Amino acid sequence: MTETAGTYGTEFFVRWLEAVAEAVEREADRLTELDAAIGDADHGANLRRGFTAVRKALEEEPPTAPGAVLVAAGKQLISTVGGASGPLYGTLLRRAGKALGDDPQVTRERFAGALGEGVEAVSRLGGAAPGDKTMLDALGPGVEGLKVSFSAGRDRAGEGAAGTVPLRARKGRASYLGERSAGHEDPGAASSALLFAALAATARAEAADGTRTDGEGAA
């Protein structure tokens, strides 16, 4: 479906998740190294498997609305990714997708609001809050930045992930390490930042090929 200025349709969200899958494939080893320091050393491998499955599912049964793309991706992550990351990322995308409903076009601001609902659902599911050295430390700032622009979402999520390095983990497996968890970037925050980086890259690519007319894709 053709997108109008200031709105984003189904194809945009499919391209975004394809970009996420590519980013996870590229960064899987780094994510695993981060997880090896304070977790189970399987974060990269788990997400690679999950987003590969997401990509395949979207190709085999193309959704018809942005919300449906996110719901389908969330279900796939929950069913294929082990550990905590599958339910958490799955909840993030499913809740955001349900918030978008069946509308064929959504604005960046509306998507930011829907993703914010997903972040709240993740917080409830994991019992974590900002500052606990979890994915929320990148997701929350990323959503706030997305309200401004795609590039601001990317930058703030990246800053949030980097900001987990000095923190002591208060939730998840890393919390068992106590003070030893400080000095390491949280792998969930690092992978969350990849979502926003891929989103900004997708928007930038659309701007470059002339499919956007509203300037939202500018980095």
Given for the second form:
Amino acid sequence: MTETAGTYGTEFFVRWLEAVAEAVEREADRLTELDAAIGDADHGANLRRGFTAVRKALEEEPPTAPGAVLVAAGKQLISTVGGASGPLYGTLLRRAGKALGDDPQVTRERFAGALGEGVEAVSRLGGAAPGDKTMLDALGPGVEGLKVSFSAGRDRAGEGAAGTVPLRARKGRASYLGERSAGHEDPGAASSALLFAALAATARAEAADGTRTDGEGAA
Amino acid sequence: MSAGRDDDGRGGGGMSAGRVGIVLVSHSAGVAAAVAELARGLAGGGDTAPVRPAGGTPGGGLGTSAELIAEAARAVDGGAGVALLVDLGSAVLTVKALLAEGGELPEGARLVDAPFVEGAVAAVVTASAGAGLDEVAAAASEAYTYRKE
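May I ask for the structure of the form predicted in complex with the partner chain now, the form predicted alone having been displayed?
The next block holds the full complex; its first chain is the one shown before.
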């Protein structure tokens, strides 16, 4: 194992995005059902298309630093998703990637800070605030949790997503529904929680399987 | 990416050289194309400023395509700037995200805050008359102030 304890390299971030792609694949129907209730029923399919493109891009042109992984992924999402989640998730990852710069290894705390910058950029792009029943309601708590631990990030993001159920949407297509948007989990918050769940799972696998990396982390 | 296009626009001596280009971004290919046709028609037809629709997804579905937007913006870029008008949701966010990135849209590309149909007509009329990007953007935005009752 070549990684310094407590830091994460390029391979870790590639594995994380692969885990997200798998989670999106697995949960696509649920995301689309949530979106059918208050949106236009394309969230699962859109994200599946986006993260499939992310996987392909990372395989074809493997980036050489964690920041570059996130920037490349963000770019793919903006280009391929076709719905609002493309520019929003794309901006999240791209801004976080830029914040990490060229560093070959980053700590969890550093990544949490970079992701926090991404969340702020998402908030500016969409003009949404916490409590508007959007992805921010999972991303914000997720980043706060990530400052403590990967599993806290997963838990807080999941709680944040579940917490959108009673809220009334104030942004996006769901906001046209007014009161009728209450009683449904926001699909963007649900997919945001998947990002943090995949991150915790990737970190757990890394910790449990530390001897397996065979120098993969050397990049 | 835009440098070659600038040269093409300036050196080509075509009818649209030096005029502001207009890109109309809608969730629907049909809406974008029809609004482009309407705006050209109301601008007098013939020698109008370059206008390109960027509607729907490459597969023909409803949605927004960064690729179609970038392609349309390059096609209308004659070096005098490109005004992008958008309908809603992901059309707005995609153009904003592309502009924030830099390098994906031509130099001088700008998101114009305007109603889609009325703004498109105002933009094409003013751009065809030779107005600069600021003037085109202002005319399109001003379309918000026209009340219908």
